[in-house]
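Here you get one chain, nothing else, as structure tokens; it is the form predicted alone.
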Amino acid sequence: MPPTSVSPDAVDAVIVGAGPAGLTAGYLLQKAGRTVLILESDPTYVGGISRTVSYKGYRIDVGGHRFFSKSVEVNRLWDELLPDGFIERDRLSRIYYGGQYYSYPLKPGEALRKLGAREIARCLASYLKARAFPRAAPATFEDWVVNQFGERLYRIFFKTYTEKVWGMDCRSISADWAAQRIKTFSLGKAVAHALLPSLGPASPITTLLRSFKYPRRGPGMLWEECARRIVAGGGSIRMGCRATRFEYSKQAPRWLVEYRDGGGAIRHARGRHLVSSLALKDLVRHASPAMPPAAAAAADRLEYRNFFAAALVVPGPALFDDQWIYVHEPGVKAGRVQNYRSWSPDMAPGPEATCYGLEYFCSATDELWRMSDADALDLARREFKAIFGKDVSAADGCVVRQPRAYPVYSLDYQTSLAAIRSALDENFTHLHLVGRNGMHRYNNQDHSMVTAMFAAANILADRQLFDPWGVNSDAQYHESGHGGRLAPIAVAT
């Protein structure tokens, strides 16, 4: 990044994290004439989990990102940052289960053919039973999904993949996760229509997203442009800088943020406002004055799942055109497989080879996370062969890691979150929590942006105009062309 004249002692807002939330807040504040300093721990990439990593000319979308939103302001900001940078893509994804591929969203005729009429009938009977005799007061993911789709569909299409992602039994995951991410998308209706079309609507799954827009060189293209504009406008982004302490002075009021730069030196930044997309656990741990013991204990209970993609460069044409395949097969550890060129042709330098990403979900203490990159690539090569039947033992590749990619919705996470929020409200002002980790909520990229827009509006007005906690992840919103609507907002800039 080019040098900047902004003094860290004179900024209006110190922003921790240069992901979608942090950069959105920084861009809107800087555009409105406020001074901002953004601290990013990654030494190279902005964008957080929405970054694009380069490897020998191949571009890797960390986690996969479809660009669509109900928010007028989000779409307007995307177009403002990349007026000529987006392409339209058809949605292509499938489920791999039982050695077979199922289109996602489910196609009734295909489901009937591959599951078989007997299994479809069992699924329908299980579904009708669950609707007639639901589990009372569903508190867990399993309870919620079984009530919605029946025991049999739950075990085929939900249990294995969900337990791969979260590393725990579905009975230990809060029903909040299902309510936010699955919503009213009904596999039960799809299967019922497959078995008895006359009982279902003419188009049982018309709500799922069919196309989306995508930056030509991956999501990082958008956030790199956002960062460039922030710096060009006089803002400061400091890469390779990890925040280590957050000291609040009630008298000013003012925040003093201590951080280590890329060379290990301890430095300080001062700002009237602190915008944090840092993992909530770490913010509480490093806050000064120290948080009350109950809030500190609540923060210690928050859990996260890490993620890594083992990217393999395989000579020859692509084996599939899907953006990704959901791997529900319990015999392999990979949860998804991406074909990065299917997001955009510009994600690969040429047609000679295809770069695939096998995605793994794990906790910090798991052997899977601790294995070396070489061992992770060997695992990916073996599992690629197990899934696709192709020997890729000689394939080149790299490993891209993302710690704390997903906040865990454990059964008690809401209680912990309530205790933390109460203590933060009581002890600090001019603190704005944004984004997925900053709020310990599984936000989509655009939801994270809206929380940052709300924070920016509150800072500019110097009062609480909007409540970022009112922004929710919503699966029908996530997958559909209608429903789960985000209310349009107006941010003064």
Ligand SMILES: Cc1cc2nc3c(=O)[nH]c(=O)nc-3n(C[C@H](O)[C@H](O)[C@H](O)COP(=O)(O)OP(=O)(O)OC[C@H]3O[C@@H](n4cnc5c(N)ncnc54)[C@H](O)[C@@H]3O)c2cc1C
Contents of the next structure:
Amino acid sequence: MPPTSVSPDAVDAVIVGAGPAGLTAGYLLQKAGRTVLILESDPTYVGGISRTVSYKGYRIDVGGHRFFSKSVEVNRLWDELLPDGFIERDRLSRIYYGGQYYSYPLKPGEALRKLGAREIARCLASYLKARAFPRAAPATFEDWVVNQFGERLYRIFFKTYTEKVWGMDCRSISADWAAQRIKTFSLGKAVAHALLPSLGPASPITTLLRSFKYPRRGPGMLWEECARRIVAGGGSIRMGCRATRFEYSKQAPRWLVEYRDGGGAIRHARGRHLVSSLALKDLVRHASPAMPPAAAAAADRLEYRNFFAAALVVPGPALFDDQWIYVHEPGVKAGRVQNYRSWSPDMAPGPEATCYGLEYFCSATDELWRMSDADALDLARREFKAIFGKDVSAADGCVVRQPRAYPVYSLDYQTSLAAIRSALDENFTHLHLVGRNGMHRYNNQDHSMVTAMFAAANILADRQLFDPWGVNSDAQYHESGHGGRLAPIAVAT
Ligand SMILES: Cc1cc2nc3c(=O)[nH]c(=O)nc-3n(C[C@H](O)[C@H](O)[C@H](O)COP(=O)(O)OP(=O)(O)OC[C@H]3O[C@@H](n4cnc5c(N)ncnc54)[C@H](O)[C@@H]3O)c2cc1C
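So the form predicted alone is up there; where is the form predicted together with the named molecule?
Next comes the full complex, this chain leading.
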């Protein structure tokens, strides 16, 4: 039996997770004079999904993080934390499909040449058909995209990649995800605009922006600095500490958070507020008093998608300068290939070798996820050869795993989320759900940060000034009171 601590820490806010959301909340609260304790299950890295992993001097950005936000506050905070740390990068990425590379955003001339006149005519015909006879009440990802771009473009540029990412048929993915993502992630729109000049130029949408900011040594550089300042200011960050139980006492009111430290000992932290960026599913499972059965069942239905990057260090100059290449090819399991040095030269110790990351999307039960690191690297070496024609069988490498990289927007997720939210609202106060898995929302870093900014503002005001659920649901943030000054992020990447 591990020992149990007798003197729990007591702070204004216990924050679970040292990802962008948890660290943003911690930084703002600590700066405003509140005491904070952040629990992070990773023993080494802060930054969560936005961490940067180091391997023999090569830096690996989990997923590749572009820094772009329309929120003034988010940009201000980035600059405050890293005044000299950002570089401006031109975006360079292509699609690999049918043995060909397509510039992304698509270039009309190149697309015509590579797809061929016959395919282009088919795309056009199916696009016109979809516009004339749209699917009624589009509920699924497939319905939504086909209505927007036509069946043919959907099959070429959306279906394969989307199904790799989500591991499910596009007919089982909610149209919400398409609406949230493709409003701006508009590959099909770009094609349609290229094919149909009468539509006019494609709108300058965020995903197609030509440049973005990037911390010179990867996103982890930003979050490490944020963590350093929290600690320097008197806040606590406990690494290797997994929060395991969340007990709320209505009378106090106060939260008692149980956690297991790196040595396996069970410890406790007390806080008036609980800021939670851990997966909503886990919070509901381990909340006390126990959630009503309907909410517990709804939490059990929430699903996630895992992700891993098999990073290969290949001697010699880079084979491509793109930051990443989308692999739409159905015969290859990898969904994207990163060249981390194209994000920033400081991501590699020198030009002698290039570190590529082959990215795989999978579920926790998939063979792909369960395979050993050695097997995953072998798969990556084989697929690298299949894509680029270069033998890398001797390449050294490592595997970086990210469980629960994506909250899944299954067809019933909204119903589950509604049941959970109403049960949490009824049973707890001083609970602040933030971030990506914390809210089961497809939040980028900036969205996650704004939800944390809202939580911090609500804690400081000791009332609900802002509604974090308004972030990233549409182009406007909803304020539930006065005094809100945080700028909205137009629906982004
Ligand atoms: C492939 C990919 C590409 C992406 N690209 C971009 C991009 O280009 N630009 C962008 O802005 N965003 C991007 N994102 C999104 C970005 O990574 C997330 O929005 C952001 O990291 C979410 O921050 P968070 O703090 O909410 O959650 P997380 O980053 O998930 O952090 C949560 C933290 O909580 C910790 N934790 C969980 N449970 C517990 C527990 N029980 N006890 C203690 N600690 C716990 C975790 O270890 C983690 O450190 C991308 C994401 C993916 C998967």
